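The chain that follows stands alone, in the form predicted on its own, written as structure tokens.
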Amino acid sequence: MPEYAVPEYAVVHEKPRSFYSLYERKPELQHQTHYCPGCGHGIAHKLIARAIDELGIQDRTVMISPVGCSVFAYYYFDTGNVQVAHGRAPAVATAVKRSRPESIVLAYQGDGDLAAIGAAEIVHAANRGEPFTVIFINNGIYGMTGGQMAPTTLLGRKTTTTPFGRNAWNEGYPLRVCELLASLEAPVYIERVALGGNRQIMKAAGAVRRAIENQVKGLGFSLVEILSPCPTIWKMNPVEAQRLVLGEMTEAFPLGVFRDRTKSATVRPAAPPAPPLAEIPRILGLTEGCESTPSQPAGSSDWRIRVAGFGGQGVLMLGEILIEAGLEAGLDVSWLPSYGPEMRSGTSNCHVRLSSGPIDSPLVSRPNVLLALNEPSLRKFLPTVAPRGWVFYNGTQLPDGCERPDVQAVVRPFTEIADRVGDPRAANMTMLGALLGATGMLTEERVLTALRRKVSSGRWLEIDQRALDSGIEAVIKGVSHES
């Protein structure tokens, strides 16, 4: 019998290692992306991931993804990921690259994001020559939000905001980003490619790799604009959308290299090291005439407080009273509100800092005090409370699953207590009284001074004062619910 040699096989095409093995965006479809059939984002993702693999930079790469169809890039790229506000990718990419110059920073932006709300961001980042890479997906429409006109929408195209077609005299001409940025001195590499067919996709792959490789080499700003189909919002099938890219899109946005200084560009010099923190007052000229020892309250404290509840429960007011009283006590304070779209019945919370020293950030991600006026807020924020912290809950007992033996919990029906002294809406003040009685972080006199400053109604000032006293009394008389 003839002998057959076993052929040796080599893998020439496989899923990039820079992708997660499973995509958890949709639990039922973890083998594929959530993008629409024919969308260019999936192709662009693969080109980027393949370049990351080929350059061996997966462990150094940070993807910056703003609002838009690309907002869920962190579900796909097994790299560092930062989500940012609409249009702010260049600003955040600048911060990441300057603070971590060894990282490879990729800003992935759509046309509505980069060329509209983020236009100033991208122009100034390019003008500074920030040494990161921008992948700019141009499909000429706001895809994620339903099809409004974008700065790159073609003339005559109908959108939800241009139902009669884009008119140059009314909406202006499509914005050509590559041409605009190529007029600046600092950019090193700018190219426009397209995803209108296999040949164009292969050329796009080379441009993406080159733009990323420039950053690996330490060169300056690079941007690749990718003309991409959007079949769903264009109301076309994938084949028709690809033909539009090949035809109208490339006519309006000519393909090609608009800036290439990769051969002549020099490596960007490293930023000088930051001065020691202790030297900053001297550098800024703040030492002359200052006391050698800052005047601060006796003792040292750093209260990181999260106040949470429904809109209308006085959550933000409670936080304001705390910082006003803190100022009266000579503390450094900060107050940062956060609430949903509905003021009444919507969720509401605020971050409060009271400190005997300088405050580094107003954000309270690890509170040592939680004031939860309802159960949803307790369940949401209880896991974040630092061990040995305080938890104040508006109820008769902790709900199932909310016990934590490593924190001090004060559970009281603050709404009922407030109702007995005049009005259930003063529950926030009864809880504040309990906070004062249990922790002693502020004196009642300081809080009353703050109340008089914030509350103009004599009736409500009287109710709030009674509620405050009742909250203090509820704790002093016994804390049977403490753990």
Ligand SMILES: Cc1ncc(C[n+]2csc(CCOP(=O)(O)OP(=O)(O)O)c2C)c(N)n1
Second form
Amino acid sequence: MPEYAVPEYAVVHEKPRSFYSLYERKPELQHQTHYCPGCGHGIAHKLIARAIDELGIQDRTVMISPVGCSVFAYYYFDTGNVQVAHGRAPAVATAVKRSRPESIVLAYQGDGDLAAIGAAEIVHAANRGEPFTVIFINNGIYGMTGGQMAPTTLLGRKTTTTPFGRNAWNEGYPLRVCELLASLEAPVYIERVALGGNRQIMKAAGAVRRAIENQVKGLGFSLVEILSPCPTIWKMNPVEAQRLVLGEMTEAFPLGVFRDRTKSATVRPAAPPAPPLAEIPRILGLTEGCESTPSQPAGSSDWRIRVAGFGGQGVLMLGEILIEAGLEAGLDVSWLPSYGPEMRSGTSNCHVRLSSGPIDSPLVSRPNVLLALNEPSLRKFLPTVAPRGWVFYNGTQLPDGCERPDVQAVVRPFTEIADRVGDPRAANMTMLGALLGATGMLTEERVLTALRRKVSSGRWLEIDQRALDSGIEAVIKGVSHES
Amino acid sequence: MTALDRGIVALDSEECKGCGLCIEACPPKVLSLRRLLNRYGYRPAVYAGSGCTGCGICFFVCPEPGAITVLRRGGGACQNN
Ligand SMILES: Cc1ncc(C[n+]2csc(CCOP(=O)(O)OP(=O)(O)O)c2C)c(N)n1
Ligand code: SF4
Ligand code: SF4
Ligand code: SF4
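Please supply the corresponding structure for the form predicted together with the named molecule (the preceding block corresponds to the form predicted on its own).
Now the complete complex, all chains and molecules, led by this one.
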């Protein structure tokens, strides 16, 4: 920022401090925003940044930037930021405000974002009276994607999706968001302002400041709708676009205060603090099997497991029992079922991780344990198994072409063993037993606790327990065909 | 120049995008677009050099965060807001 040292003169208006001095977006454009010349987003940004400066809240402000032309707001505001999915700013703002009540949360949204894809989000956030501030930029169009109709598009206006002009019979009427939200009980402050020239802009500055100040005072939901020019998509020069805001837009969307309960509103009580983690099982009524607090596993482990078979063999269930038991043992776990078109033609598989450290990705592309309940699964996944990994196969011997001398193979007729103890469909549990017996990955107790939690039928619980035991025996005693 | 102007406006020709909103809004019409393009290919706004009242209107209508800085003689509150 250049210094203007002119004797007798003092700076009265300059770039607000809440903007970065340089923008990191592109090396060659650190001095310029990405907005088109004359875009209303720039003016709205300036009004917000000034209000942040004036209220002295820069270090606790969190902007929630949307999808739309203002997606890059985080390059400009030197505040906290979360850039969120299209239309979801009110949901994320709710989360940020509830978990950090001392922060000042500003949800910045376009009209496609707020009034189309995010219409449900804003209605419910307003109805709950979430105590954050929404700055709603209404430029009557989808700017970023090249000019499709927005719910706020004026009647008769041609857009790429209303090539003959917006027709009320076909596309409905311009949606008046302030009026809609003002029918709700909870909002504290709702005002519509515009950027059609300096008089309107000065008024907008006051409204933006008030909406933010309400939050600083701990009052409830505040929203300012700003009628804003988009010269590029409107195919006008910036001066003409500004006149359209002042004229046609202001006629269709009357300016004014639609709700002001700032005087009578009481400071909203902060959300109660979250209960300690250890209390959660009790609150959720998960006391059964939770008497033992999860213990830290001895030593480090990182099991990357792929379970595969045909539909009905209990592949996904095997994975679920594994992670439930892993959680019980205090491990970090993940379970990712792999749904694909092949599911319908028979085979299914899941990715399971049990780790004593944090899990970076739930995908298991290089397993150190493969549980193959049928031959096609073995053929498909055997080549992916890491050297010295484990392979459990449901059969009497490895089929031709499945030699991997560098892995440890446990081959047993798991379906037959399950049939002997009650039901061939418990083959997944005999294989799980073998896994425990061979690797010592988890204790049988942990797995039994998991089973009791997951299997509601008493008859099946019994069968599964017997199947688990016989699977363990099958490896320890070397029952049936050794490989 | 007989008396000092009430205001001075400083324009950053590399941040300005030549939208013309300040020119349209300035009451004494002391701003105009330069003929020479800036580095980005825009014709930036320039100050005539005298006649600024320091009203600050150009600052508020300008969409660029730091393209305009307004100074006023002796500082003080703005009459227009
Ligand atoms: C879930 C999802 N759906 C659609 C899109 C495509 N999309 C990006 S921006 C946009 C509209 C933005 O319009 P608006 O909110 O009015 O903001 P403007 O660009 O006009 O400032 C759409 C539909 C997307 N990114 N994500
Ligand atoms: S397309 Fe419209 S809303 Fe988007 S940056 Fe350009 S002028 Fe602004
Ligand atoms: S401060 Fe007022 S008078 Fe001076 S250039 Fe800006 S708009 Fe014109
Ligand atoms: S309003 Fe700002 S960007 Fe537009 S011409 Fe004036 S100084 Fe340049």
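Each form is matched to the other, and the largest set of C-alpha atoms that superpose within 1.5 Å is called the rigid core. Numbering follows the first chain given and starts at 1. Quantities reported herein were computed from a predicted structural model and do not represent experimental measurements.
In the core-superposed comparison between these two forms, Asn237 has its Cα shifted by less than 2 Å.
Taking the rigid core as fixed, one finds a CA shift for Glu320 of 2 Å or more between these two forms. Taking the rigid core as fixed, one finds a CA shift for Glu375 of 2 Å or more between these two forms. In the core-aligned comparison between these two forms, the Cα atom of Val333 sits 4.5 Å away from its counterpart.
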